[in-house]
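First comes one chain, alone, set out as structure tokens in the form predicted alone.
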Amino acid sequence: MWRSVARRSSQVRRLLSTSAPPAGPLATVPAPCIVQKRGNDILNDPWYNKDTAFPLTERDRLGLRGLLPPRVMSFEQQYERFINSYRSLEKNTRGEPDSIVALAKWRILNRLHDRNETLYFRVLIDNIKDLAPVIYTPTVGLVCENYSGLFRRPRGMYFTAKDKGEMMSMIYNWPQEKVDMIVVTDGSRILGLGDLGVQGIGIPIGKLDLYVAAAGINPQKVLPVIIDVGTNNEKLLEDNLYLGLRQPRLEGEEYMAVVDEFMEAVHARWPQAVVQFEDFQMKWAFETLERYRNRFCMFNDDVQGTAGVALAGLLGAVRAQGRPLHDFTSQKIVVAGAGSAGIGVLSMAKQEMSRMLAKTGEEGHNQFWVLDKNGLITKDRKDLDPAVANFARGHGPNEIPDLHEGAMKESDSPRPAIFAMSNPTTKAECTPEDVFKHVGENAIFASGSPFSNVSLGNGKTGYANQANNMYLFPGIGLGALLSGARHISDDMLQAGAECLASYITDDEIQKGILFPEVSSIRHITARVGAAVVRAAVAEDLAEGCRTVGPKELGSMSESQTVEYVARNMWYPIYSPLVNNK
């Protein structure tokens, strides 16, 4: 196993130097785009609007002459103009509270998104390291908390408990004929913030922005969705500005009937779309995953995406200890929190251990401990969720009473790994400063939201790795889409996680670096997506996509698969507009 990961690592580095960079345009002259609009209708459509970049010939044929300032600016000049405005905002808000600065940055980006999508996504792609925390974690949590007050124009679709019986017709209200990627939430467990009802729509919007930036999904073919079945958040129900249903959450069969109807409607119109479930409370996260995973092409990012990123980090931690990868089977893994993410991590780690042990014929041992607010979860607990019950421990002299005893005091690891993965930053279980101070400079740290590295003195650095799902879910979705997979299997997810784990070099691993720079996200996604495609082909789940059939996918080499994935990434360039009226 170790040799195979090392081999994949060298292959990835070789492909990085030989494949065409997936971050750049693949055609210098984009194909013309036929529009049915003229004049102000074009200027008010963020997909077609070019602001001051419309050339004079287009202004004439599209009825725009006189509706714009006379100067024609290039795309590059527009880009520079926006970046200057953004940097000016950063300078002018220095010293303000972090929440004020974050929302100011989000607003200026959101205004650009509302006005000119092509320019917005170019800015986002070129500055993904700086802007990902603004459009997603940690700022998206703040946006969701204040969504009703921040609302300016609708984005995505809103399905509610009041729409039962109407969703099959409602789905055709979406104006785009083709949708490839859907992210849906019910708002019941937004990040670490809990039930935010309809305000959770900010999560699918932010995730799909990352799909466009990291995976090159065409922004015309994405759909953010909120399923509003009410909220149990009394503060929201009493808020006069709250935009969602003012009723307690549906439960049981009433709840599932709403989600069932939504999934059937989506599949009826877009049978090949990939559906990502996001931020559902635990009982519905596992229920919907088991209910739909073999009927539709879907996955749950909290259960499976978080697990994949965590697994990649855990495999890296074993490498950092200087041990063979098979030693993963003897690592003690303690999870604080018995929610969908924690149980998902344990489930994928258990699968990985089982695969390793199956290759050697060794007998495995229970290496997992899970704790919640009441302490260690044991078999004598009442009314445990079945997913949690799988990891409940029996009583014995070696059982651990609390997190400190289990993760810190009794650890004999030369480099213990602490992953504080709750989002946003304010909800992280601990900071990197805490870890390097109390565990020692040999500790390995990762978090869900970004933190700064820590100076350890003597020229040493404690790396604050970001174990964020954005390293994995774009590649999972893109790989599933481009393979034409009927379902998203455990093997496809495992292949993506192992690809991510192999991306980091041995030198980086020894320094305590587990994950690559966010700035290389398109390169990472191309490789992860290719791994997912190849796994789908190996399992005979791939039905092909567009003009590429399953036989052609199966005949591709690893490098050809990476090139195929990279070639199908959308890149923001202004297309010539032609009106056919």
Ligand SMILES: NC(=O)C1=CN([C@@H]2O[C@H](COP(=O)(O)OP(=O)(O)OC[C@H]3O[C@@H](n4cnc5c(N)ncnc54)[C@H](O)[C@@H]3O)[C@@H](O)[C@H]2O)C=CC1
Given for the second form:
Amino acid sequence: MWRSVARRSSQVRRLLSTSAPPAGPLATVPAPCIVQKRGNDILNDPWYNKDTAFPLTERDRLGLRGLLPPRVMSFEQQYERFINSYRSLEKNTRGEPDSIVALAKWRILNRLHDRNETLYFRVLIDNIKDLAPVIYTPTVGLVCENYSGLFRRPRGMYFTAKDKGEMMSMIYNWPQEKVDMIVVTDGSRILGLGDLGVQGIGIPIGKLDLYVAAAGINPQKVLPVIIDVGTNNEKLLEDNLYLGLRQPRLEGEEYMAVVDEFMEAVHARWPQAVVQFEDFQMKWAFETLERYRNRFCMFNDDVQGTAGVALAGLLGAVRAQGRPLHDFTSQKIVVAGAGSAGIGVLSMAKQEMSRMLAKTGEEGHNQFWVLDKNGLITKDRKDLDPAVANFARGHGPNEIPDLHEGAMKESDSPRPAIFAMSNPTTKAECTPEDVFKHVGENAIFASGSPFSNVSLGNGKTGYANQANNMYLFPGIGLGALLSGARHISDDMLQAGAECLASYITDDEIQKGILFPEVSSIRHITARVGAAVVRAAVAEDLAEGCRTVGPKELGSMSESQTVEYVARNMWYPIYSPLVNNK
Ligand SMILES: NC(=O)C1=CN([C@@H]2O[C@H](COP(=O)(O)OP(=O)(O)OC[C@H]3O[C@@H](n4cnc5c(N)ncnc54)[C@H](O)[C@@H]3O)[C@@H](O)[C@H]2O)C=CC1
Ligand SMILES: CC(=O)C(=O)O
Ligand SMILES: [Mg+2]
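Can I get the form predicted together with the named molecule as well, since the one above is the form predicted alone?
Now the full complex is given, and it begins with the chain already shown.
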């Protein structure tokens, strides 16, 4: 591909860098790109457009002469110009309500995304810590809530209940020949905001922006998808501006038939693509995962990505307590929320405990208490979802069906960990201030959306970690893609989570830091991706990717696998355009 980066190990470090200026011969002399378009068609294509940075020779070659102002700017000048306008916007909106500021920032970024993808993704990669909250949680929640009003131009694909029987041909309407990564939602549980119908497409768009920024997936090869089967959100159904199907959600077999058809259409056109299910309400999250996970290369981010991040955080909390990792098997875990995320976390924690206990031959106890909106889940409850029933408390030995007597009484944890993982910020269970005040300075805190650290006085800091599946899903998807895995196994997910857990040093852990800085997300993703590739190879699931076969993958050392993953990450640079029309 024209902007793909060549295979030189000296480049790898730079490719993972989030802030270094362009360097090295391959960055300055990129391979030319053959373009089938001319003139305005090029300026209107965000993939090829360089705005004022088209050199004069290219303007001649591509029929652009006279279509742009005469001054030729460098990429660096364009970059600086954009950053300056972004900073001015921040200055000019100071004091305005948070939602106004957040949407203004999202708009300016979205306009750049629509116009010039190279500049957009470079800005995003270099400033990921500042900009992730704008393109992802919390602002993406606000964008989804207001999507119909904010809509200016489509992005991604919209499959609906009315498209039954048509999807196999519709899929060919997507203009790109190759798609590597698809994020799909049915809009039924968008963050903690509930059913937002078609407006949920903002989530796949935000997740795929992170795939490009963190995993270096080529933006031409990503596809955000909404499957619109209606909505049960009365407010949206009554809203004249609402852009989705104005009908109640399909249920049962009718629903499943639509999703089946979509999956088959995707598989027919792009059999190697990885499909990430995102923000499906719980019943469909689990059902689709079970239905598709051995047939397609897919995973559910809310169930599996979230679980891996939470597990990495929980293992970090054990280290912070100064205990050996094996002590995880005796930790008590209380989960508030018996949904796809909460049950996903518990399932993975249980699996990890079983692995640890199997090594020593010890017997495990039920260490889990789970609550939903009606209180503690016990075996006395009627109509429990089977996934939840696995964690219901009974009356047998070690089964204390009481939260305070069982989980909380005489807790002697030197460092209790509180993870307020709900999104967006407005839905967080508590703030870091609450935790350090009420639980104590030794508490360990993590949240789904970003919070600022808390000053505890005496120069001490209470760390507000971000426990978000963004630390894992890009590496899971990238690792699955580059291994050519037939499907995504528990071992591949486990490997990704363990890799994330091992990223933090003992010094950081002691301070209460559980996750690396968001600014190092490309580094993290390369390593997580490599761990996932190696796990796929170990399980004999890897069929190889492009010219790299399973044998070659199997012969790579750990560091060679990281290098392999890193050099396959796309990095935004302008390439010379050569016309072929
Ligand atoms: N930090 C992260 O990476 C992730 C965060 N999340 C967030 O987690 C939250 C839950 O997601 P899902 O489990 O997929 O949702 P879900 O809709 O499947 O489940 C929500 C659960 O919370 C329970 N609940 C509601 N109010 C409650 C209350 N006051 N006390 C106790 N339980 C209560 C409900 O009964 C239900 O069991 C959402 O806000 C979502 O944005 C989800 C995935 C990843
Ligand atoms: C982070 C995420 O996936 C969620 O809140 O649903
Ligand atoms: Mg989600």
